[in-house]
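Quick heads-up: it's one chain on its own, the form predicted on its own, in structure tokens.
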Amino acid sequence: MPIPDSFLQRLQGVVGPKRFSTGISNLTLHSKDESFHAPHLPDAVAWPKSTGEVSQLVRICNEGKIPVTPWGAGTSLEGNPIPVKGGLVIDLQQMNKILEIREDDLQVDVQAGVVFKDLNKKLKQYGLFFPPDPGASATIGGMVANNASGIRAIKYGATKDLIQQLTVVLADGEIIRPGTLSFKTSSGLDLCRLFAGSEGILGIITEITLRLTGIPPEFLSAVVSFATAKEASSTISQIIRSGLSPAALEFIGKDAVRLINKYTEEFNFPEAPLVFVEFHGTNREGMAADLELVREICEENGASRFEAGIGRQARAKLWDARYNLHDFILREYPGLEPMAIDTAVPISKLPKIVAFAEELCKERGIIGYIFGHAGSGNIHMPMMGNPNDKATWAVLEEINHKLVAFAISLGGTATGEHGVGIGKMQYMELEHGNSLKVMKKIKKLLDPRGILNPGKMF
């Protein structure tokens, strides 16, 4: 049902002509995110500046038990933003001030559509950065939203991990602020850790004070191939059970590789399994002796190729071609929509799930472009089709399917980072049980009217 034009008035007035669209342009804009999912048109956009802003617009979208949809950058993958309802979209992203950084703390107080890459640039100058990199261009409400991690999950943590406080908009309007500028409470229920990977259906996340790392003076990395993804994910759990404590550890399976080797000047990697390992520390002589010890493991497991001592020019073009590496698969693939699967499992069962991966796509004759954080059990594979096709796009969902319930069956889940937004909806139930009722009671209770955000998690 449509905004009533009274209310489109009274929403306007918020925020100004300037800084509201009814225009199918702008509409449009916000129709789809970066997944395969069908696009959504809302009836409005607003662009508010201010946590007063988006308390006045959610009110009165309550009032009207009208839709309303967080938007940070779009540059999500299971639909997590889509207006499947219509309604009103909040576009947060010129919410973008850097608010305070207190070096001494190791703290920043920001707005949510702050650029997570925009806003380690400015860290930078002060030695210290914010950990987790999902590598797109999210916000960091996004990233809390949704609880983004990325390569660096293994050491630092994911988004959540290093939350202090929130300000939050509830469904009602009220403004409320969890958290503690504190390192650490034990005091009351942690509620910044509920609404972080909530993806906007309890609050609408508008400011965020995040605990800051200082950027390390040192770092060696290497690059191992080996004959097998099944050697090469066996290697990644024994490194892990080692003792040792990776900064990254990524798994990069043979195709992805050859698209990197494609799409790269600088890299000509043997088309085969490939895992990046590196250290961050203070002490290059420990990294380079943990090093050593991962040259050992890696040679006991068939490695046939180790190249350590890599430098700092070599070093970030190869971060960005594995950053790159969804960009080179839409390269490779024009015209064609991405089912992205994002499962995590047991450090243990990475053999497993790699194995299972490859032999469905082998035996429905698919191409899937396995890579991910493999040192945090997370594995990622796009596959490319169209979804008009329908048989074919059939065969991309049943590998997807299969692959998440083998996931689920060996204690892991249907989204290590990507969350549920439309695509892994069907996979709550069996991977949360009766806790999936527990769920469903806070969103009622935090959203009673049903507006927030609504067709996405349940």
The other form holds:
There are 2 protein chains.
Amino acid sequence: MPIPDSFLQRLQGVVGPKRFSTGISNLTLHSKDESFHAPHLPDAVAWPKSTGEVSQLVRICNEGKIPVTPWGAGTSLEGNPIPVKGGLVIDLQQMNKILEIREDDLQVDVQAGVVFKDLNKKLKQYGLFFPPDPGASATIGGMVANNASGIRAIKYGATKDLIQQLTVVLADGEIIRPGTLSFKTSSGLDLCRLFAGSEGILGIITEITLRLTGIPPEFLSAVVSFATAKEASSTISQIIRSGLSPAALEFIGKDAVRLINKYTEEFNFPEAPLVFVEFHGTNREGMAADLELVREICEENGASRFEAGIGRQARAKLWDARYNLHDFILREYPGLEPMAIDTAVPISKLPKIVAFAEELCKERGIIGYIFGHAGSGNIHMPMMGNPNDKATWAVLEEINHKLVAFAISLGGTATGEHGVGIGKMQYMELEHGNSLKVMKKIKKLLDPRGILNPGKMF
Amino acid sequence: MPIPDSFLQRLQGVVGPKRFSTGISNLTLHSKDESFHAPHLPDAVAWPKSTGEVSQLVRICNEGKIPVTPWGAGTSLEGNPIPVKGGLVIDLQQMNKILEIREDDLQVDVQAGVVFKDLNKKLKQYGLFFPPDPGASATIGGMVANNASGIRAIKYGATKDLIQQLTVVLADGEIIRPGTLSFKTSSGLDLCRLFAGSEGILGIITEITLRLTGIPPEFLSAVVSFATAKEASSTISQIIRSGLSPAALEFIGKDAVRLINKYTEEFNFPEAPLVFVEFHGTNREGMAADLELVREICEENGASRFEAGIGRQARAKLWDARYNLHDFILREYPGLEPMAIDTAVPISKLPKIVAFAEELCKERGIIGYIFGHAGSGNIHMPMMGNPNDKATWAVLEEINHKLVAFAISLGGTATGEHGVGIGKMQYMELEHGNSLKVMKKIKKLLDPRGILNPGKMF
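Switch over from the form predicted on its own to the form predicted in complex with a further copy of the same chain, please.
Entire complex below, previous chain first.
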């Protein structure tokens, strides 16, 4: 049901005509994220500039039972912000102020629309940074809503672990500020971590106080090649087990390595599974000793090549290549679309899931680019296909399904960092069992009219 | 209202007569924790051995609207497990099995009644440990319910940060298992962190899967004396700000130092505020360089004495002394009882709250022993008094109140690690504002008959 005119007028009245649109180009821009999920147009888009405006918008939508979907940068990979029931999209990108940097407390207050790359650029002059890095140009609000993590979660934690305080607009328009500015607390129920990762279905997060980290003065990286994915993933599992604390520990499958060689000028790796490992710290000698331990573990596992002593510039290029991998895959297959798999397992199960993924692809004749934040058990596998080629697309869907179900059977999760959105809804019961009933009850409690990002999570 | 006989019989039927008691000595043992809060007898105590038995007990209590209070080791400091409404105490100390150690995943499954010291003793042979350490002989279940943290939270996180999965008995007896064995997840609402720290008011936690850490091969500690508490606390704030990552950073006020000198044979510190700092790592040289940086910061802040190079044995004694501080205080005042203050502030506010506490005590002529996990902004201050001396006790209460209110006004929290229990209920509105309404709604949702640890938190 489209938004009635009287409500459209009231909603527009909140933000004014310049920050409100029902024009098709704006609706189209807010109809899809970066996933393979089908787009759906909202009825209207509003660009509030304050928590107060968000509150007014949500209050009106609640009155009219109008679906409300919050929007960050639209970089999600599971359809998380697609307004599948139409209604109003609240685009938070104009709430992009860094409100206060309290360097002595290692904290920053931001509006939800701040892009995390802009935040880290600004924080650099204070010698600080916010560690989670989803790769894409996500907003902090989107990262909080999806509990984004990325390559450095293994050392610094995911977004959820670094939230001090939130400002949240509830379904009835009420504004709450759960959390504390203290590092430690045992006070009351942890609402921050209930709203974080809730993908907008419980409330709209408009401001966030994040805990920051000092930029480590020293980095030390190594790139290691292995003959097989099994050897590479076993090595990763053993590095974690050894008690070392790498800041990043990435796995890149053979096919993905081939694309890095092809699309970068700098690199010409052996066409074999790669492991990137990186340490952050204050003391180069200590880190070098840690890296030496890594070398021993790699060699015991049959590493064919161990390249350490990578300079600052080469390291930056290496991470660029890692981040651009998704783009390289798209460039390799013009006209095709990716179906990205995101799943995570306990670290000892990494070799199993990698082997399972490889076998599945081989069996079905599909090229799946396996890579991921393997040090935290998180595996991605984009597969390319034409959504209109129903037969092939069905095979991709089947592989996706089998891999996620296998991950859950290993004690893992349907999604390591992309969130549930549309794509992972079907696995919620398998993963959570009767805990799902409690989640649904909480949703119903906090959003009794079901207006907040409807059609998502469950 | 006492438990009706028919219900007593049914409850006893679940666990059998040997694990059920209405005898006064057992009731008395379960009427108080280690806090100054008034005891209250339950009507009965049951010692279940399995989650199934807990479920049956809770189901019967729910039917009869009988208050149920879960019990760990009774070492809480805010009256958290005092059965203020009578009813049934479920003592989980016979659920004390370490169910499975998965060393390759750095995980352990335990029953709630496992004592954390026993767990760490067992884990030692695997080279692993569970970092949070509340000092007292708490059970893991109690630590989860109160989000215990202790000295090492600054590096390794609090209990809540290290939970993979929980088994929880809900108010109606249903058993859920929220969480995942994967390190990373973005799947669904975070029920683990909702139940953790909920002090038994939302459900009874019976089993826990914890994330573990490899025992660091190297330790490096230093003890630093300062002329004033202001200098000591400013130094701590600057060490954190510098980007160093100590595993512990403790503050011990002048009066507490005096007691350590008096009650230990090993130590004879200058009678002045002390800072303990400790690093954990794999490489001694790197850690020594970090400690050198600490020394520079300390000297810039006027440290009068910097003692590094403490051996393994002296270090152990040092931590023993720190842990025994509470006992030393009790020994110093036979016949008096402690009122322990626990509060935490953003790290830059540490000098302010320490100065405020010192002034308050001076002004009112009370000896308060200030110390705490200052690196995480967490300050404790036990004060001694006779609860029957109403006038003095009222002064202690006033100081407690002023200090907590001041901490909250600085952006801090009413409780850093002891939990809300009875003692901090009065501050919940001040600290959480209208977020408290949401907490209360969730309580009502999950425990509609109000049987779970009633009279606590809010």
